[in-house]
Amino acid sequence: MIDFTFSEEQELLRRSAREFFESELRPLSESIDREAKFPADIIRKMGQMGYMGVPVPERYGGAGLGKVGYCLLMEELGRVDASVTTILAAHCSLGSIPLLYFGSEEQKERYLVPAARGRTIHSFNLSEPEAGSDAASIRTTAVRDGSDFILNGTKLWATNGKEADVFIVFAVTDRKQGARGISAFIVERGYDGLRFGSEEDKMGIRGSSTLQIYYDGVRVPRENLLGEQGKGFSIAMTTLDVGRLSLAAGSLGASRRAIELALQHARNRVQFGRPIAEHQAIQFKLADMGMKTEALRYFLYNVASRADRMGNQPATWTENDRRSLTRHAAMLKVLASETASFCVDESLQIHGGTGFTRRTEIERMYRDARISEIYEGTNEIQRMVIGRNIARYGLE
């Protein structure tokens, strides 16, 4: 177990983030959802506040507050707006962490520093029309041509795709090697042959852009190979493990907000002569929501603290570190997403018919929460990962 006394710097981050998101973002959340509009001004301000690089060390332009600090930020953001939570997670967890963990010093200076300072936006391109949960089956190819690589293929579900300046792209460099024949590349927006499809009209997280990206003979210089050739699948899986911590933090924030809204309504709604918060049926719902949310909170910050102790160089991790991170990240992803869905659903039930109308915040949260059980690895896949891990190694 860990001591859940956060540092003064971490608490300052939490307070400043809550004040910023409540004052600057919450008034815009309803219109962001209704208009399906990428909140460029908010993202720019978040960059100015240093939020785009919270887990990145100061030497690379970040705040140096680690995974725990990042989760505190994402928890506060998850209380307010799921779209912006998704944008930041895709940029920081998925688009920047691979550079921090696997990039050369030159790549970090060129791409990670501006990302951490909020000067650029990043996107993570792994999924394809025929390769979602089965990520090892991607078909995008990277063929050597002199000192360069030529990329051809289609990527699906590219979050931040419309706005991104830099793309972390996974492609096959040796088909015969299966997953060990996949490599990772850094692609800049201005490269010839890079084309963008139309945005998906999503049920929730409508303020984040999601689209297909086409790589049609995109020439990528050799120095933009991220990590070693053939290590791309491992890079992707490690990145997703770390990214699931931020997803869990955002879901924790959503769970807390769902309880806040349920409590507000239950205290004010009078039926049978007294506020419904005094009825046992409602109190039981609040009890279940509270227990699940508190359990998630302790688990999340325990795992985030361990991830910080492991450091930012996967090459130095022990085999037990890797196994534990994979197992706990998968557990967190399932627990967090299902806790958020449960709390939002129960909160909507407490709101009654009012909660089913478009004018309520809980209705938007209901639509937003559903994706958390799907993206960054479906909960079915996570249960497979967890089950196989436990069957082989136990709970250690």
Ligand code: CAA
The other form holds:
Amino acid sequence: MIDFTFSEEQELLRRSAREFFESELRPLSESIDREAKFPADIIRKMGQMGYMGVPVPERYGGAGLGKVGYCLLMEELGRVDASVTTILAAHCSLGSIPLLYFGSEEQKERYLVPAARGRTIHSFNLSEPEAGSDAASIRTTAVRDGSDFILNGTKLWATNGKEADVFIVFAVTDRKQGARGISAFIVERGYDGLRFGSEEDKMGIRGSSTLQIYYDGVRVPRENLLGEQGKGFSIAMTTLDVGRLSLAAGSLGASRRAIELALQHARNRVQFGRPIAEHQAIQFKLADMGMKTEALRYFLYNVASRADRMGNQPATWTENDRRSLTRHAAMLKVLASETASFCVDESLQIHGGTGFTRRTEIERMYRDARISEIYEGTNEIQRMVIGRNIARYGLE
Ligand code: CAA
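For comparison with the form predicted on its own, would you give the structure of this protein in the form predicted in complex with this ligand?
After this comes the whole thing, all chains and molecules, with the earlier chain placed first.
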């Protein structure tokens, strides 16, 4: 691992993102959660700011700020609103990275450019009722019919499902080949045969939509096959590697905010004749939260900068780079989500009874943080990926 410093441009992005999210988003966060309402206006403004395509190169309509820039944005967003963090991650990592990494020039022009400019919203459809952690066991089929494919099946947990214009969908093209018989497709909302279930009533990230999608004989033109036929599983896994990095950045932001809120409270709350921040019991909590969060930060940006050096063409990556990305992304997902859960829990404890009431931000953060240990691959799956990787190749 090598060290790095943020460039002028990256620092500028961080400052402008913080200013934007603090002034435009923070005042809305409480109502986004309470009303479980997709924040369409903010998403539109984020598009105008160029935030919906931060990691996408400029020639495809993005800001060209790479994974480091994207993680900076996600960290700032994670400090303010977990629903919007989820919406951005589903659009930008899961819905756009497959196009950037595996799309043809025509597909990038047609789908990636508008997504990066924030004119369209994307969703990623991998999970199914019978295929969650075991993603290779999906049952949705894609059968050739002339020059088209016909898709049949049910997808679950589709973030942005209600609002998306474009869906990156995984389906079986050759059952006998197992994971090598899965292919990826680009599906437009207007295609016939697409039906949408009702929204999940979730415990947290309530401003993001999550729903079931039914593909009933959806006809997809051959030019919307993404990457090579049979490479879909690998496309999904590579995409999830990048997605896990960005989720870690969101969790880092949430951890930092939980510490800020704990500090604000502990400096003001006086018990036994002095602010509780001066009591060792509280300082030990701050010490643990601070250690975990700082360590996470250094790890994350090192990995993100290595991912930037690897570039946007997976075919050119060395085997070692690919393995490291998979391992480190999984490690970061676990470390970051568990750090965020730890920090919001400790911060809530420092708030005492006040933190248990709906009037505090920490109460919302406590509910929001929980999903990070589950979505985009449970932490149990991440540990399996890390363990397999270390058992096979040892540490770097
Ligand atoms: N990058 C590229 N290719 C990869 C890869 C990676 N990280 N991991 C695996 N592959 C390839 C392998 O090389 C192998 O290819 P070959 O057959 O050509 O050698 C193939 O994929 C199968 O790999 P495995 O044998 O390792 O597959 P497995 O079935 O044993 O395990 C798994 C795979 C890691 C458990 C995987 O199923 C997994 O990540 N599960 C979790 C799924 C997940 O994260 N779901 C969340 C979906 S997104 C979501 O939550 C919705 C949302 O909108 C937020």
